[in-house]
Amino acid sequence: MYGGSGVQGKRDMAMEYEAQIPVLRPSIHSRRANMMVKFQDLYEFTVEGNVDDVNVLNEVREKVRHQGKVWWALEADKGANWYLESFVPSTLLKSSLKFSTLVNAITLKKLIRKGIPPNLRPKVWFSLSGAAKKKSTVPDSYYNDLISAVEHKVTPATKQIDHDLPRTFPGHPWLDTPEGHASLRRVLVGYSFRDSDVGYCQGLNYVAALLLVVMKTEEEAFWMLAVLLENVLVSDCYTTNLSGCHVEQRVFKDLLTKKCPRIAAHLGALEFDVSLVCTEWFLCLFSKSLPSETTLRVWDVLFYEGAKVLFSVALAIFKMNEEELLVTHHVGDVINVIQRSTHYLFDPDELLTVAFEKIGFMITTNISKQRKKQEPAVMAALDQRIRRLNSLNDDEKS
């Protein structure tokens, strides 16, 4: 990955990556007019907008660029895995650090939280999201001794991966090509050997691709996949019944009664279910309803914190339309105003400010309680979901 050697090296390296990073220029025409104009983003998905939108697209994309002068100045400074040396598990105590290892672990939290610069993104996420780790406790053939293995086998999860390969993030100029789509494919059904209680779930193929388009490699991808779904994220938020994503609905109802009173109030009022938004948002993780570069600068800060960053966001997108949305008048207009907030939320950084310093902070402990707290709910809800279909299903046969 890395060109030349030494400090050297590294400016070169550093400089071809600003090159990588091009300015958006609408035509004239367009911007005189105001027009809605297409163009590609980063990872090469089709994105719509004005020219409002382009001019915070290219801001963030300046922001970007000064992010990786950091990053590299960091790796010429420090070293290649510097980052490696300030990571600190949450399960350590942090009165057990010695003080320069805290200040450094403060130090990549909040530069993390600034960004990842694209082309570093891959080789820090496999390795501060425990992936390395977990790929490292098997032989170094696992993955190519398991996709032959299940290379013929045909099940109700493979099928269901056909059925959606052709559309997941259709138009992409890799992904939805024979090429891709094989790749993508051999992801999921290796994964769904590899878990059978979850299998494959739709939300999965998103997840997926987007961690192809970022890892490069099929197998990075497949192992920052088994990390999302087998260390990061709740468990069972993927399996048959999707209990886990339904305690996860449940939380974040109950945190949006705490940290937006006033919204939810109102949606209360209106009888809006926040699961008709906040189902795709946690089994999507944000990849089908958020810009990509904004998704990605979601999940830079997921694989290092954790899960309780998807209720931040999540929060912080109702909390940025409070205004909004405290003037609807029905179910649709709520759906509408989230949607399109969403649809060009091009500025990430305006996301997680409002994520991490208007929500406030947000402890890993004090959610796992709400979750243990609301599963016995759930599990009734959705035991008395099957009882009703088992006897719908005996009054027509008899």
Contents of the next structure:
Amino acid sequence: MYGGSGVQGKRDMAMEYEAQIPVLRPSIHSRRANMMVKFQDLYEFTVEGNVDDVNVLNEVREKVRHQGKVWWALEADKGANWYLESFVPSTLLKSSLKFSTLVNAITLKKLIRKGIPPNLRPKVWFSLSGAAKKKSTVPDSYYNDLISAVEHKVTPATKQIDHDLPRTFPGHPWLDTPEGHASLRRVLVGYSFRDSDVGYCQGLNYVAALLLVVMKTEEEAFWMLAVLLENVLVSDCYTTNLSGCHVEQRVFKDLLTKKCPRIAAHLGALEFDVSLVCTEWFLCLFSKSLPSETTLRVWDVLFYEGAKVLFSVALAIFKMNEEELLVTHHVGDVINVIQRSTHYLFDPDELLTVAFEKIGFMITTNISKQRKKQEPAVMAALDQRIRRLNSLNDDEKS
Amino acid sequence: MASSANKNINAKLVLLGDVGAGKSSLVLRFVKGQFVEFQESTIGAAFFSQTVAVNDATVKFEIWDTAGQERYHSLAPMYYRGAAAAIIVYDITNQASFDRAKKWVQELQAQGNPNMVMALAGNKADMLDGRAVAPEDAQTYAQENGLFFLETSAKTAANVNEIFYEIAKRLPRLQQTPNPSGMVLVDRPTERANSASCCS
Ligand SMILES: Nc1nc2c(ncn2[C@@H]2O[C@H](COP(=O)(O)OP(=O)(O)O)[C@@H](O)[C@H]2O)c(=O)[nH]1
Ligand SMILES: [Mg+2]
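I have the form predicted alone already, so could you send the form predicted in complex with its partner chain?
Whole complex next, starting from this chain.
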């Protein structure tokens, strides 16, 4: 769709693309009164904010436009699809790589942290996440065959999906239409048959919906969901008991204690369990908490650098609110600080700068070690709960 | 000083129950006075707070509205840990949701805070035509298990404020507070929350 055209074509594309990112202009009246204004973001989600928020968004859009130019210039310089060859699989020995490939890989990592231009996003995500590769291992007709094979089946998963369709980003001009519902349904139902251990887990509706909005084509959204659950995230995040999610929560608590000790100590004193706010972040990948344009900036990095990104971003949200959090007295105040901050976090760079520059390194192997360490404890706790509940039922029977 | 501090209580409250029983609708009715057919689905749990005045004290409820799909139940302990109160919700038109409510009661009795105030809410009381659970059965069950029982409707607002007020009144910390002014508000328990809800 985007490839194949000459430099001139690209320039047209860049121009056309700029036209798609309008400057928001709240009325004089609302500016004077500093009223809350409602507007649609780049992905047509309705957002509410005051005039300052609108100004921030306009600055962000200016940066998006600038990044767009940077990406186009790189294509002109290094050739179309240069970034597709710059992906350095972790299994490859670095020394066996050409120097130029390494340079490109470093450029790409920086570039992605600054944001993939919205109109390149589908193509870049699809390649760099590994979704394209996953798709290429099965016959071309896989998705259509899957969808027609399961079309009329009714399972607990399909019932839950049908229940959740109208409750997934209600009010979105495309998602909340019969066409949007049908599309989201096919992706979720299709996936529930692809992996019967996951089936359908609430939360995936938001993730798949946002993937659909970005990828535009349903089949690509499906493969993005597949690569996300099967390769990018830790396993068992969404299966019975959400055990993978429990593991991530424990790893995150340790990280918070290490990286933000004052916050961790204060919240500990309030008996505030950070999982109360983080669970939704990790299961919906921030899509329910952050403005969509900010969420997608997180996903840009997530698909390239992996699941540890979720930790960095979660830590950053706490870190950015450190001073305010330290003066809270009640659980409710903590939640309010966090929710207000995430809801109006219109500047992705503010968040990502803290996440990647202020928090300090997180080495993937360390995180993996921490996960391994927590697994037995999580399994034991989950097991114990089930056993206790079962013994209650036995008592009832006897 | 101490006594005035005593009069402002923060109380953690958790709602548990089957998917679709109406937990979120009850909370929305209580906190915002609204009823919406399609709300965003809840992931994990959603937090709300609402303050009620009982006698001469105020109780600030920190409310956790949990999400119901079976696999999410593994998260429930985090929400009911340390809770002062729980509302276990079932749908009066759905027998299975009543059975599920009993399971929650058992879990709370075994794992929860022993002083927890527990309420059983038979919701969707406006749908009398579809009734599947007799109020007598629920009342008997509640009595045997030390809960108090009300049939509620998030749609019409019937008994919604009442159930939260009744919980507030029963909180042990509130009962320990010397309470010279007696039960002034008890006769008209909905007075205060009506400021936040629409009339019905
Ligand atoms: N008629 C009626 N419908 C209700 C009532 N409470 C909830 N509902 C509906 O039941 C469905 C499930 O409600 P919800 O609050 O989402 O349930 P939850 O899963 O327990 O949070 C929604 O469609 C509500 O509109 C009620 O009191 N009366
Ligand atoms: Mg709910």
